[in-house]
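Form predicted alone, single chain, as structure tokens, below.
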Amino acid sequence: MNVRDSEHMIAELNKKEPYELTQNLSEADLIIINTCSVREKPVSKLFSEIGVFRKHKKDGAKIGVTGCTASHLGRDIIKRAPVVDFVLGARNVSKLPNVIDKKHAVEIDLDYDDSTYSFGEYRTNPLKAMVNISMGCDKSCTYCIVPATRGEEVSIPTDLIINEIEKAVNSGAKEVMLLGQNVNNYGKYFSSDQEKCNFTQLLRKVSQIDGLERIRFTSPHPLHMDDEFLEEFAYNPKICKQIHIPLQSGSSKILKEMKRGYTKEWFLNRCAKVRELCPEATISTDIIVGFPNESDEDFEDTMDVLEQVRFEQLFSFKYSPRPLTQAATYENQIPNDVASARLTRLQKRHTQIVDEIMNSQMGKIHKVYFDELKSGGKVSGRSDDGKLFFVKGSEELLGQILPVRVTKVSRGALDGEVV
């Protein structure tokens, strides 16, 4: 999402006047640092990264923080580190163009609508597109700044999406990521009059789009995970068998404390049915381990889902608290130690079954979609699955799917030839 923002920065930067991108932070006229507040470490990493553009900006240049810490700190950020220009919330995107010229300008405003505003094309990659389908977020989970700093959900109109993705396909992208706090979501809240459509309606329009061969999408829902949706997932040729399911717990008392709105029940049901239905599909997940109250036998569940599911993708964190967030005021907040110890325990296990399911992959083939060049001759693309892959070659590959032999296997990508 971030990602996405930042190219919407872009490209409303270039419809004012030409900037171009620099690696050289001496060069730079305008700085921006967009920003995530979902941990606390990169709000603290925040003020020392201004500290080092204050100290390394040639005079004139210009500092903007955007995202969801500038929604969340707004104008305390210039008071902070008044060497700071501008701040825009994660909210307010397409107001960039209106702030940089405004010394001290702070526009956070969550309930700004942006969801049908059309953005200008620019894009880090024209081989795949990243299209938002949905801003903010309906649910209140109770450890999650996300709304605080995002706001209200909004879907965004249904032919905005098929046109943004229309012209990404024309320009060269075969393949679109969806994205949404919560996709499958969509079509519950719209800002203006909208024909009803669903996240299940809005992948089969999506899927009939010419030259569109490959369709991602994160993050979905847990509870919004009904069995239409999961089918279409499954038997849709055009949507990539990779699915991220995020768990956070597998205990159903503390998913009830966190305001998850499933059981641990319900989450092995949803994934057993994603396994029935396409059993090569993988499966990714989130886990925060020592939220507070959570016990040794909450924490056993968890590992008990790690075994049941065997996610082939684990984004782990300790419990952070967050401000905004009701849980931050929950009493028994767990032991710094205790939750390091869990999240070691989860992540050792998680690696050793990720490298057997790594080391199985030796010799198989998959379809995979060359996407960019790296350093010693190679390209590297994914697979239909999601794998990352790197085999000897040239531009003369970028922008096609072809078979690919796995020839060596690591935990974190395959190495092949093309067949």
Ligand code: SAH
Contents of the next structure:
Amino acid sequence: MNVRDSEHMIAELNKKEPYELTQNLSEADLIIINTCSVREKPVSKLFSEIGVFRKHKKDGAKIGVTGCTASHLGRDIIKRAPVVDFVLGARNVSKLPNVIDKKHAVEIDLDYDDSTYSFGEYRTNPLKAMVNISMGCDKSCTYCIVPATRGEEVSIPTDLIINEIEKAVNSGAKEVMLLGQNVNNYGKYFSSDQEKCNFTQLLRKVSQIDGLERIRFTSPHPLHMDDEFLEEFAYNPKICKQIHIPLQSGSSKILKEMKRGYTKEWFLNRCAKVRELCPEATISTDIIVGFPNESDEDFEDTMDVLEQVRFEQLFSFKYSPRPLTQAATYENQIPNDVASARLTRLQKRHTQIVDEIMNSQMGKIHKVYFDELKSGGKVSGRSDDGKLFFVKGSEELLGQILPVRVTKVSRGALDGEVV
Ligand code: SAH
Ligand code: SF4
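Based on the form predicted alone presented above, generate the structure block for the form predicted in complex with the named molecule.
Okay, now the whole complex, with that chain kicking things off.
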């Protein structure tokens, strides 16, 4: 989401006057730090980054802080680091052209109307389009700061989404990634009158776009994974067979304390349904270890879900207490060494599972969409089920979807040859 927000910022700046991106700090007239605040680490990194930029930036260059930490800390960022010229919250991207010339401007409100969601066109990679379908979040998971920084959930009107995807397809994109905190809650809250459309219906509409070949989305919420949605996922040939199902914890007791709204059994049942309807699909997940009150037994439940589902990809984190969240006030915070040991055990076991999965790929054929030129005469792309491939080749492969046989296996990626 932050990557897409950054693209929106570039598009907004370009509406005002042409800007060029640079990797060279001493050349930049404007430096924007687009922040995350989901865990504490990126927040503390922000101030050290500002220090580095202050030291090495060109005279007169402006520094802006945007994104979730901007929403959360607001004017305090300028108080702590007066070198910062402006602060712009995650929901205020369209105000960027107004704030860059105002010294110490702070815009962090959480309002939304559809007019604030119409950006210029800018895509880092024109072959793949990221498209927001909703903003904010209507849940209140007790560990999570996102509802406080990105505001109430609102769905973007269906026709805006379809128009945006059509434009991207006309500019060369064959793949779209639909973005939202709970994509499969789409259609619950529109800011203005519009025909009802839930996520499954949206997927059907998107898949009718001529020239679009692949649809991905992130993140769906396990709670809203009804059979109709999973059947659409399994049987719609344009939907890539890769699904993120964020577990967070395998213990029903901890899930309740997290206010996730589902149990271990529901989660396992939904994953089993995916495996049954679509055995070729890969499942990824997010797991938090060391949530307050997590006992050894609770953690064993998480390990048990890992064993049963055998996630192809895992994003795992140590619980990080966040301001503005309920769980930060809970008693029984877990000592750091206990949480670290759990994280290590979880990641080690997952690494073994991934090695087993990847080793079984040798010689298999996948359809790969080539989207990036790499060094060393290679081109990279992803298979339908999300595996990263490297193939010898050049520009002419870009934008093509071709069958590729796996010739070499490693943990994070596969080498292959076009067949
Ligand atoms: N809407 C998505 C999650 C967005 S935040 C969902 O519900 O799945 C991305 C991930 O960061 C979460 O899935 C969670 O695993 C992790 N996360 C969020 N808050 C956290 C915290 N306080 N400590 C550690 N990890 C956290
Ligand atoms: Fe955070 Fe929960 Fe909303 Fe995801 S669903 S963004 S974890 S509050």
